[in-house]
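Take a look at this single chain, the form predicted on its own, given in structure tokens.
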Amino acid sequence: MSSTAIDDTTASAATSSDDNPTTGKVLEHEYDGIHEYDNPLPGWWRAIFYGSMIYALVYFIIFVKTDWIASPEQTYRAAALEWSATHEASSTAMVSASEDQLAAGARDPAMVERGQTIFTTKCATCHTPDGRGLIGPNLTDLFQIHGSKREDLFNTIRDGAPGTAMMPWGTQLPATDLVAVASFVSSLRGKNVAGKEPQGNPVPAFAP
């Protein structure tokens, strides 16, 4: 059989398939003897495609062009601000310790040990582990920069000292840890470990 006959047979078969629903309609153009069938995409695929376009348009109108519904970013920012306000209020302004509470903590070996552990981890960089001072003041002498009582030590630890390297630990530590650190620091007064020169005002030693 000649090549011409084969080509005619192939073309005839392709043409006869125009009415075959399983193969679709043969388009008029061809390339190098290759015919293209017009097989449309499945209905479910087109439904998803058109649905995605409609959803994108509705989303753009609602979240970008109008204020009908808060966007995910706006919702996150509002939640972050609410958490920040609640956290700061519970960690600083609402946390306090009395003079008697801190004095009792300074007499409690377990409380002092706990405070020393936290102090060594968080505060030794500026005050050294024994409190003789480095960047921060010497905590063992009879001088105090802010106030003169144990409560003043607690408040400085909780709120920090603006303009210095002393950060507000009230946003970093729970209330029980703040009390423990203040109890330990108050137990250092009067030990007079040789270190940084005195800073602040002279204060009396704390009563045992």
The other form holds:
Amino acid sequence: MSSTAIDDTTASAATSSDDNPTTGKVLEHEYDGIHEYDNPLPGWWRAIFYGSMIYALVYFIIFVKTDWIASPEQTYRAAALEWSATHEASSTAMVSASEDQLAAGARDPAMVERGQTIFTTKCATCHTPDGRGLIGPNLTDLFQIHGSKREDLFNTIRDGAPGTAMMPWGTQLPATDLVAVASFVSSLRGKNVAGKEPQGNPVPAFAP
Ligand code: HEC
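Please supply the corresponding structure for the form predicted together with heme C (HEC) (the preceding block corresponds to the form predicted on its own).
Complete assembly follows, chain above in first position.
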């Protein structure tokens, strides 16, 4: 009795296409007597769905994969640098920088660019603008006089090399400038610009 009732219902769903309030259509397939209405998602819903995928792809390419537009992080770093340039004018010889900090600086184009500007104005007379060396040693080869790490470069820049033309810059430059110029100098290692002959001890290239 009851099974007949069910059969009657499904049969009527399959045949009477007017039952679907939205489209009036029933799809071809049928499972165990169950039919499916052709009920597509609304256009506005699909527009948002596909639109967000396309937006995510465009966003990823522009902000993550290219430098076309500054990412929020880059904007923040630039603003932070600008702030510290105007607010930390007085420096102390006690500033220190960690290896990680300098490695991150060497990877940051804004930091390297800032360091390069300082290097060109303050250091290039002795090291030349591209660091190949003149009065000061070649900073692009795989040799270092004092230590072997980025930290050692930073410390030499801060404290100078007593008895040589390399003066202590820790009392001349704000802390952020010291970090920037040391980041730039450490980014030169391994560029091997032909210039002053190697001085000091052989050292490994820095990990990128
Ligand atoms: C008046 C010349 C002169 C100026 C200006 C100068 N340097 Fe030097 N620099 C030297 C000399 C000379 C040495 C080698 C010191 C030694 O033999 O111990 C040196 C050494 C260094 C070293 C250590 C290299 C190593 O192999 O250990 C670094 C790093 C350095 N300078 C960076 C800088 C930076 C950055 C500036 C600018 C803020 C600068 N120098 C400005 C002359 C100079």
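Heads up, when I say rigid core I mean the largest set of C-alphas that superpose within 1.5 Å between the two forms. Residue numbers count along the first chain shown, from 1. Everything numeric here is computed off the predicted structure, so don't read it as measured data.
- With the core held fixed between the two forms, L57 has its Cα displaced by at least 2 Å.
- Comparing the forms between the two forms, the C-alpha position of T121 differs by less than 2 angstroms, with the core used for superposition.
- A displacement of 2 angstroms or greater separates the C-alpha positions of G33 between the two forms, with the rigid core held in common.
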